[in-house]
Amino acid sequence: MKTYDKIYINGEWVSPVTPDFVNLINPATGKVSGKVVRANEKDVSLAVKAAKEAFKNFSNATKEERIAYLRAFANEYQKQMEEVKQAVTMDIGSPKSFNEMLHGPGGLAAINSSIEALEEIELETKHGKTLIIREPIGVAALIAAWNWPSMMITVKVSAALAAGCTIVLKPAELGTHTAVKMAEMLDTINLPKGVFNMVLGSGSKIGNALTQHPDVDFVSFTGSEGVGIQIAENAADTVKKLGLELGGKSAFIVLPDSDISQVAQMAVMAVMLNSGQMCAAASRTLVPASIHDEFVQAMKTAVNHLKVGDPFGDADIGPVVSQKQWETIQYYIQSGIDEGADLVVGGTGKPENLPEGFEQGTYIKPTVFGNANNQMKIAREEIFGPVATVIPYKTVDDAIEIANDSPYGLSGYVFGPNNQEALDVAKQLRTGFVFVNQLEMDPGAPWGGYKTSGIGRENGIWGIEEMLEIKAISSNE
């Protein structure tokens, strides 16, 4: 079991002024993994001001100096994948093999984007006689979710490493294993004491004081849609520049004429993997009504292969993050069924036959809901589980309207035999990301939503933007 007793200032781990600890707990056994401290106001207060004076000369790196930074830290990341892989497992519960996928590359995928961003950025340019200058905006207040430890801080630190902002990061209490080896790799790569700081605590405590600071310029934060709210209430005052990415309730639209088969096991993949646990989860699934029945029992088939278990052996699916999250899905779950949906595959309550020793782990029945329509709380509401609901349409044109009709517009998946009808498709979808024929998705492409997905974009020449300040200066020459 570890202890994590120190937080990370101005170049030193420290203990906080008054430290507090809470158990950390492995979703996959229901034991305790390790003890984490809890910092408070005066430790956020005691990592702004190290940025902030870290700020007075980093601020002023040349392109060169912050890429050999961030190689350094690819290199280092590089090293310790497996290590991180680990970290993610101890922490959420993510099988191996999506580890091997996704959690351990993504997050060199991420850094390696934002060194190729960085390159192709251009920092001055002239508009006729007036000097265009991007130069970093700040102190950057860095708020991770858990659902991807390694990858939601790599996206997150490079960005503003690539910037040339500082840094105070709060990463998600959840996430605690994978965000302290994050600290220690950055630890190794010598960057100016006070460049990077990572504050350990909770999101109300933590959270809060970051981004209320007066000298923080820039809050960076994935989660719910109610924190973020909170969020842009609390930096109002201040008035900083947010990138909020805020969740979604993707549709995955089926053409008519697909092939039934392969494309509900992607259809399924697509809100199975990592326990549904994704904010871009294809929750909601809009099948043409004619073979609604024969494609909801193709997903039924391909849940049934996946196996839920030990996320350290041969599993497909393992637990979500914690007992509160098994609750809210079994709601939602129970939900669906009072409301009339079709109860295909899953439902309430934990999977038969868990190994030894993990039947204390919060794992959840894959569950797929059939003949449900776009009203209900599980077509309305993020569920963040391994749920999928399927609704019935009658025309390509009422599959674009109903998937259209949510509060969320993050991502959205078209699969169709026809390539540029899906693509058209797509362009009508009113969120930030589609997915057309294929779950694949390019490190360096722009991600975030419309709507209340939120607000600003993340990865690539868009991620580091988000925190670049635009300065003109207009003289004779």
Second form
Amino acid sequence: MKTYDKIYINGEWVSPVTPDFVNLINPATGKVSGKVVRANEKDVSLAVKAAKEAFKNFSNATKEERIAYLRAFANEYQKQMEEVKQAVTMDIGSPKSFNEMLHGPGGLAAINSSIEALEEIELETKHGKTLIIREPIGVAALIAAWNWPSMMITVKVSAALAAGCTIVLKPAELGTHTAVKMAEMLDTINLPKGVFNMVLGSGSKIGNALTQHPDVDFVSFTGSEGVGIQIAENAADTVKKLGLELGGKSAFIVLPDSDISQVAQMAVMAVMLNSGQMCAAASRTLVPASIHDEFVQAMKTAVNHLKVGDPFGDADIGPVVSQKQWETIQYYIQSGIDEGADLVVGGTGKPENLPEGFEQGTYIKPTVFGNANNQMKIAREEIFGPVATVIPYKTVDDAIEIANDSPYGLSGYVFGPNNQEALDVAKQLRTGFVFVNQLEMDPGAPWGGYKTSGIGRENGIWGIEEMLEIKAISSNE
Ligand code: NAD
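Let's compare: the form predicted on its own is above, so bring in the form predicted in complex with nicotinamide-adenine-dinucleotide.
Next comes the full complex, and the chain you just saw is listed first.
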């Protein structure tokens, strides 16, 4: 059991001004996996002060110097990748197989993509006689959700360092094991004191203090819509620039004449991986009415092949992150039943036959609803669990309309036998990202949402540019 009793300010691990502790729970077993300190507003002030002071020099770091720090971060991450994966499983119960695919290498890919992007960005250009300079915006508050604990921190921190900003990171408490590992790595790369700071603690307390702080220049937030709105309100008083990466209710459009068994497997993966705790989860599956019944049966077959259980063993699906999350998902499964969708597989309660020692884990039965409609709660609200909602459609135009009939606009999926047709449909979706006939994502491509899914973009050039101010100098030269 680990005790995390320090926060990281001005290049040192220090005790918060008034330490207060909370237990961390291993979601796979329900047992305590550690305890973590909670900082308060005074610690936030100290961290922001350190970052503001460090900005005076770090803002002048050359591109080459910033790249050298990022390379050192990447090297350290590479060395400690196994430990990162273990930490992610302790935090959120992600299975080994998924850590190999994403939580481990994804963090490294994010740092490398910031390096490549910074190499590409021209920090000084000319527009006629006017000199255009891209300068770091200042102190960046980076506030992360727990569902991609390693990637979210590497994406945000590497973009901020690439931009030349100084940082106060506030990770999610549910991602503490991973966040502390990241801070330990950053502690080894000889950044000047105060460039990177990390405060641990409750969102409402230190999150508000950070986002209201007059010396914070930029807030990069990933999390829920409600908190995103609160942050935007907090940031308004001091006119801070914001990046908001919020929720989603992505549609997975299955075009006519698709290979039913193959596409059903992809549709299941796109909503069930990471126990469905993905902002981009394909939680609405739109299927031609003529193949609906066959398609949901194929999804059921795919779900029945998924092994739910010990994430340190050979499970495909681990628990969800917490008891609270488990209860929220139960509520949505019950609401799907109550609103009259067909329960094809899964349902409320825990899966039967959990391995010994895991009965107290927060496991969900992977669930598929068929014959749903787009007005049901399970089609409109983000569930953040392994629950698929299949909605039949008549024509492809109807499918596009249903897909776009959502308050969210984060991502979409289009699968079909004809790539060009799928691309044409992708262009009509009001979302920031679309997967066409595959589930891979380029870590250097822009990521972010339309509508209530957020403001701004992360990753690659686009993520760094969010943290740059643009200055024009007009002269006779
Ligand atoms: P959350 O909003 O509860 O918490 C996110 C972070 O905000 C945590 O660190 C939390 O401590 C902090 N926080 C809470 N209240 C705060 C406040 N008043 N001020 C400042 N910070 C505060 O979200 P969550 O449950 O951790 O994450 C799940 C949500 O994140 C889902 O909606 C999901 O879709 C979204 N998400 C979006 C993306 C994306 O790229 N768009 C990626 C991953 C997750």
